[in-house]
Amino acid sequence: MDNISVGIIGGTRSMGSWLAALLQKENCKVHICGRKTPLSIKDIAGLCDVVAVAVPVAATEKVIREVGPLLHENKLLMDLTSLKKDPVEWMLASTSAEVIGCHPLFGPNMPDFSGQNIILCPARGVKWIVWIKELFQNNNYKVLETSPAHHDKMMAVVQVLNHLHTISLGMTIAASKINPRELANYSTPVLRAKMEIVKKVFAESPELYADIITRNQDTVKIIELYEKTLADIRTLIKSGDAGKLKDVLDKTAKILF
């Protein structure tokens, strides 16, 4: 399809700006809507064939319900949020347009995007899924289609468990009352790398990680499993038998690798 016009709500920064750059590279006409842009959501809906919602998770429902009714059935409404079940349901309920949930599994500032994963959750229509898949694949992204529910289940590990571990590490170090500067003098390269991730979660965008963890419907299940695993490890350590812990590590390695 030629001469595609795409509107990005929240396209002034983060993943919205990533998508805008990619679309411009592919000669699409891109319109940006943000809190300080001349164009409004209504303008975007009237101008564009495709509307992508790229706002923070907490604002996603409001924006979808505002723009959805303005789009007719031959257009596409999509989102870039980290969760898919709720946003896809909101889109289906608010519009007659085609609907695709999209989750790029990377940040906007990578030096090279080649081979990075993008998840698509087609929910209504067949016209636009062909276009969006080709757009990503032609730019060397790895595209996977799945259901919104399965996506969120996988994100309970990929994001929720991963970020819980980072948050636990940071809070435990803080509770230990060890001076961070002293800790840096004793740190290995691995810990220094982990502490950079801790800094990103706690100091740069804590609201993003808080939303990802609290809004995933599978979070409670993964926390319960995490707590049980920690309790099992604690029991093994308290036994004083390093051999038992090693056996568990060996068995787990066979499952994972």
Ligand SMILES: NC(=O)c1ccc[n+]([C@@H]2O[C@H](COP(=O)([O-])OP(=O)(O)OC[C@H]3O[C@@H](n4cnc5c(N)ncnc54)[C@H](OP(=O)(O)O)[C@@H]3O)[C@@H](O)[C@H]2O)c1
Second form
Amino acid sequence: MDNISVGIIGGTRSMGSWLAALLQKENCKVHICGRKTPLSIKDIAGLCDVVAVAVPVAATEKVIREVGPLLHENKLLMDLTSLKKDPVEWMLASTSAEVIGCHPLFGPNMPDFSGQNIILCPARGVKWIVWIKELFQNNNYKVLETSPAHHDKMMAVVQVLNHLHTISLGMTIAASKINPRELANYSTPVLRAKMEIVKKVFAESPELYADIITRNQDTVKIIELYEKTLADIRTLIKSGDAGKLKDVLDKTAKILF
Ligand SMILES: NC(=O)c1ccc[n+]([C@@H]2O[C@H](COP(=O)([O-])OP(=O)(O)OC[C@H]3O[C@@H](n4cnc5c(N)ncnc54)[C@H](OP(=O)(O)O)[C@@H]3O)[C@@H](O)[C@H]2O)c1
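Having seen the form predicted on its own, can you show the form predicted in complex with the named molecule?
Full complex below, order starting with the chain above.
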């Protein structure tokens, strides 16, 4: 398809800028808007064949409900939100356009995006999914299609459990009252690498991490499993039997690797 015009709501930075750069490289006409840009959401809807919503999670529903009704059925409404169930439902409910949920599984500041995963949740229509899938694949992204519910279930591990673990590490170190400067002098390469991740979660985009943990409908289930696992490990350690703990690690390694 030629001469496609794409509007990115939230295109002024981060993931919106990533998508804008990619589409410009593919010769699309790209329009962007944020809260203070000359173009408004309404302008973007009028100008563009495709509208992508790339605003913070907390603003996504309002923006989708504003732009959705302005798009007719031969256009595409898509989003980049880190969760898929709610945003895809909001898009389907607010527009008659084709709908695709999209989640790039990486952040905007990578030196090379080649080989990174992108999840697509096609929800309405058959025309635009072919275009967007080919566009990502032609740029060396790995594309996987799935349902919004399955995506969010996987994100309960990829994002919720993963970041919860990082948050627990940071908060436990802070609660231990150990001086962070002294800790740095005792750090191993593994702890230094983990503290870089702690810094990213706590200092770079705490709002994003808070949103993706609290808004995933599978969060409670995974936290319960995490607490049970921690309690089981505690019981094993309290027994003082290193052999038993080693057996559990061996058994788990067989499941994981
Ligand atoms: N960052 C990541 O690592 C990452 C990875 C994958 C997916 N995502 C998803 O991508 C989406 C955007 O995240 P981000 O990290 O790129 O956010 P961000 O850095 O905060 O950028 C948000 C963009 O949205 C605009 N914006 C904010 N509120 C708006 C509103 N009410 N109306 C119109 N525009 C608004 C901002 O522009 P102004 O401030 O100029 O208004 C900015 O351009 C989220 O859904 C997130 O879950 C993020």
